[in-house]
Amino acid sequence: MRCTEDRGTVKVINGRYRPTGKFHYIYEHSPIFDENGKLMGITNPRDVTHIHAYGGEAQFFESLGKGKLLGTRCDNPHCEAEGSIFMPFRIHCPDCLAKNTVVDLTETARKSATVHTFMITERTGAFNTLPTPIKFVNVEFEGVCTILMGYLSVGEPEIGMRVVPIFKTQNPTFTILDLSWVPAGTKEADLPEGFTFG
């Protein structure tokens, strides 16, 4: 069985991953029948921890829980696509391959953010952790050449739409989920628990 002491945990000194503890945990297997008794297989439960480096974009997903949506920017004068604001976050340019600059589009978002389509699902991923029906946004910004996919945490959804940004700025999980979107003019008690505007 699992013992949550020994869980894996990772820290990260001079510059390395030092992992420690377990990562793999195997379950005793059960067997499976037909609807006769006759032996089909078995199951083989397993629980793995998968550690997941952010490297350059791990700023990105920081500023998320203090209330900021990064993008980036290329600088280079000699790419044709100079001056093109990213969103989501890019380390690095598509055309040139140049070091972007990043940028805070965090008023952008709050003043131009509209739906550029939805998808409402009340089927999702085996590791969805959000309520279903989820309400899949893709949001544009007024100067951003590229669409960012979010959800909707209030209201429903229509094309062109204005909708802001809210942040998980209470207790932060570090993911894009402390990033969700609100029609414009929502009120702050009636955001998602703990959720800002930032």
Second form
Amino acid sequence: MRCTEDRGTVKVINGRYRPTGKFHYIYEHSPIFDENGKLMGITNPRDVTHIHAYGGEAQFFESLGKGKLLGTRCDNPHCEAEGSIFMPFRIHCPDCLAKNTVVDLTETARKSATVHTFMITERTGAFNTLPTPIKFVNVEFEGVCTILMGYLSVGEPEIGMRVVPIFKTQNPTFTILDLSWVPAGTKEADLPEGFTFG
Amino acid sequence: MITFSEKQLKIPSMSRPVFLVTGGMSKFDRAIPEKKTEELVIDAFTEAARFIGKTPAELKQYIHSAYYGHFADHFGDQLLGEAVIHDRLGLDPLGNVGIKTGGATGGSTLWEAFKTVASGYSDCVLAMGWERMDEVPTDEGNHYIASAADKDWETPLGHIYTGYYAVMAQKYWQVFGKSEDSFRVTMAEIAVKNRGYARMNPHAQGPKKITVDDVLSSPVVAYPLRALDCCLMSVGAACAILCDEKTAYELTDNPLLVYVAAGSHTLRVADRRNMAIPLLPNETAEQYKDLGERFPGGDRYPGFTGFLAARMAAYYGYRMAGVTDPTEDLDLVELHDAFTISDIQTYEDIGIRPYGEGRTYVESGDCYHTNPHTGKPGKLPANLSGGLLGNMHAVGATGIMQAIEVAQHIWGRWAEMHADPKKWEAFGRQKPEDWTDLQVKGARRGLAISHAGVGSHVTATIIVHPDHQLERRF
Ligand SMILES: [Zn+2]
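Any chance you could show the form predicted together with the partner chain after that form predicted alone?
Shown next: the complete complex, the earlier chain at its head.
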């Protein structure tokens, strides 16, 4: 049974959440018996929708659907980390806590992204929406001091392999899943549905 | 390059010494449908009381505050489960607090308990940890564990925490293991060793008499990791009682000194700027100058090949306890062997071997109870409890179980706690015909490492017999 009927959605109006629809569905408990019919416990079904704020990271997730990869840079001249570029996007510098400057790393990624490490796994947890096997890739970029986790959509990963970003520009999910990676030289026709080079 | 201030690197100090008086644990299993968590917790507490010849009611009279390690509210579907347990243990109205630091929850619970006694706030405290991982099916469980990763940047990627760790394993395997078959065999030897030791432990969930070939032919989970390289998912409880000197000697003639230190590192791997390797007392900067030449790709620190949190826990902990060289100064260790390869990474982080040389701890035979090459006692036996691979990983209890196992050797009471046929029977387990006493003869000092996920939190618990204290030189 799939209870998506009237599933809750939210808007922010005047700085407040305005939820509409259903944010939970009620199910009966069911008893747990052993093989002799002795009561051992009970099930507690639950189906809840949470609301989550992206805050200062919202522009990162919004940009993915527009084919852009944003990172940030500390421009505080008094910071030990001044000039450091962070990807994943950090709203504030982890060293001085000043607000970072947003920088477009799409071209940097296209020109320099390589696989730092990877892993292929058939195993997933509940609620996974990625096709299996999942090919995790941790991607490093020239001039960026951190490493970004993602997944490879075409080909087989190898350490040191050059990759380029692809973006779910059609029907974006507004999650990190809108960003994926493919080996440099992959043709547009070989990209998964909804993805483009941006 | 990140640098740290002297203030940040200060060696932790205590207002007074802290003693481990006793500890106990429940049976561990994948599922224990016949018991509520409070029953498991009472089993552990009762064992701890009996160990020093007290009734639970007598022991309770000494307790002044309580520290509860329970990681996943989701799993138990009970927010503030600590309050339920505190009530069922009949410890109201004493102050209590819940602690959660992922896989290191047990160790962090000891850390909080330790600081409470060291500060003088309490003279006797309870550190109790548990986890109940059997109340959702495995894939929901994997989702819950993955919820402990960054929920915007990592969790949506497969909802599988093993995957977030496995990329570290891959990097270590290629850089330091050089993808060699011989390294793969060394990993398998850890799986064989720890599951074999679990056979001597009545509490253990996953005892197995297996061979290296069994490990190498078990299903691939995420290459090079196979099913038998990965730890258990468990239900159970463990507890420890920590006291100041005066109270400790009221409760027992034989309390042990205990030191606990902690480190942390970003939830997202390699998500901070690089830094120089923080050095342990048995290391020099010189020895790591050519690390990147010897192991191409191995010079990014902390990167994907080591756990900075483990390094920092050892950095603080060794200097607190006066440990200069863990292999020389300690007599046994219990490490967080969540995966065979992370076990090897940890040997390096905590200085049992230098970075890049972790495998030699296994290959030399030093990590065994009895060195298979010489037939003599291993130099620094590891995970005689069976570890997370063979004994259990009931998250909130794990770090406490490790510390109690180490202490039982130093007390010289390991056999007493593992041989009793009544205990095997009570747990519904068959004591093996070839049961072997794994007591480390003359054990004086030991270490337990409790570790979370990809290294977000790690604690080092060092346990020392008061007659064998090390001189603090730092
Ligand atoms: Zn800064």
